[in-house]
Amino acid sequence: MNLSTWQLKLSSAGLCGALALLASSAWAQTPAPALSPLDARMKQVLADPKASAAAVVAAKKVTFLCEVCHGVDGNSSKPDVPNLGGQNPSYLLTQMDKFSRGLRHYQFMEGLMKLLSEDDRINATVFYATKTVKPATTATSAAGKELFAMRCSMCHGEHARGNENTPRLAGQQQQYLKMSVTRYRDRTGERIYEPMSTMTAQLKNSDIDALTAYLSSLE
């Protein structure tokens, strides 16, 4: 990043935003971890189209118990539950496993996932992968654009994808977003992630409503 572009950066975000943006490049830099054994697994599954099919197909018998909450297909009908659907399959199930150990906080989750097996696990992740996203809503921000470019595209990605070890935020319910940015934010416990609290210590309320505006209108 050359010197006009850091000014820039300055002028706009402030000397915290300007340290902030230099602590989430590092993290951003820093190695994906190794692979766990059953995110392993789990990647087997999806580069076998027959056993993708197959584990689509036995995730039902897990997948009916998500349904009221995360909708049929993984887009959610309740706006303070996440969408499910195109989320990348490695985030998820390493969010199945936080679950499963108490690492991520929200009582039926945790006692939901102690109840999975494995390869339940697996098979509900392959589901949602093969799933496509909507937009939870079509009303964007300007604001919420040059916010996300700003403090969350260098590990988000450009168009809010993620990738295996970040997750997709484009089409997102906007509810679900707020709470779960206000509760990094607020560091209220049920989100863990330094990262995330340090980057959105900063944002007032009104810069999380156009932020989530924003994310919730992509695809």
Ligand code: HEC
Given for the second form:
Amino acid sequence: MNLSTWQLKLSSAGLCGALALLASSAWAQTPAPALSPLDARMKQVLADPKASAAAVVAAKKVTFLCEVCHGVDGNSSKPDVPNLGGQNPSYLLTQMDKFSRGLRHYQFMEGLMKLLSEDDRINATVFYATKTVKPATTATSAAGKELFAMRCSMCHGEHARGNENTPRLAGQQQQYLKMSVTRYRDRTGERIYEPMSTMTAQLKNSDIDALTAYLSSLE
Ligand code: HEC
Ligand code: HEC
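I would like to compare: after the form predicted alone, may I see the structure of the form predicted together with ligand HEC?
What follows is the whole complex; the chain from before opens it.
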């Protein structure tokens, strides 16, 4: 290997490192500002076992509307409807907010979320965040695992369980994952989040198949 190949290797490693750093420090950890007061209230409820238990009971007033699609315990039985069980609470709250403010597009959910009060959203979030997700498929993919470690784990976490501002992908419905990644990549307008569009721009359809098979098999 000559010097210039080394330099090339080094500089591309440097670029990846810089991108990862940028991703983890700036993109991945910036909370949505408009949501912060509601998010703070939700966290207070989650931190208090009594308040959490009350929220789970109160959530029934709302979650009966969600069951038909998202399942009784947040495990969806429809491949194109996401599981909400075990999803990270701040992410759930953010997405409800995005639907109701027209920052994420799916007509039915946009209409429904506008009907929920702040308390309804907190209660539903606490309800789903405290449920457990069952892995959606069992067929995994070694290629998907490798791609995930290289391109996605820096934000979604080593085991794809996400973190405060990043969704859990482990155990999610495969068809839903495929549809979502494709929408970010192709910038179709339903999902708007620039870092996800950037990070998926180079994925081939076969990469997306492999990634999502791996992810939906995880616990
Ligand atoms: C008629 C079926 C249907 C009902 C009823 C429904 N949803 Fe949804 N929901 C969907 C679909 C489909 C999506 C995915 C939309 C998309 O991105 O294309 C979704 C997405 C979501 C998301 C985003 C999840 C993620 O991983 O990004 C949240 C949060 C959510 N719904 C909450 C609720 C709540 C709370 C209720 C009840 C008050 C509810 N939904 C009722 C079909 C439904
Ligand atoms: C820079 C950090 C970052 C990287 C890298 C990243 N993601 Fe994401 N991802 C996010 C965030 C934050 C969201 C939520 C964005 C939103 O509100 O739409 C998200 C959303 C998603 C969703 C939607 C989940 C749901 O429940 O609707 C999928 C699927 C996803 N990412 C898959 C991937 C895959 C696969 C990769 C690697 C190719 C990847 N992400 C790389 C930060 C990242």
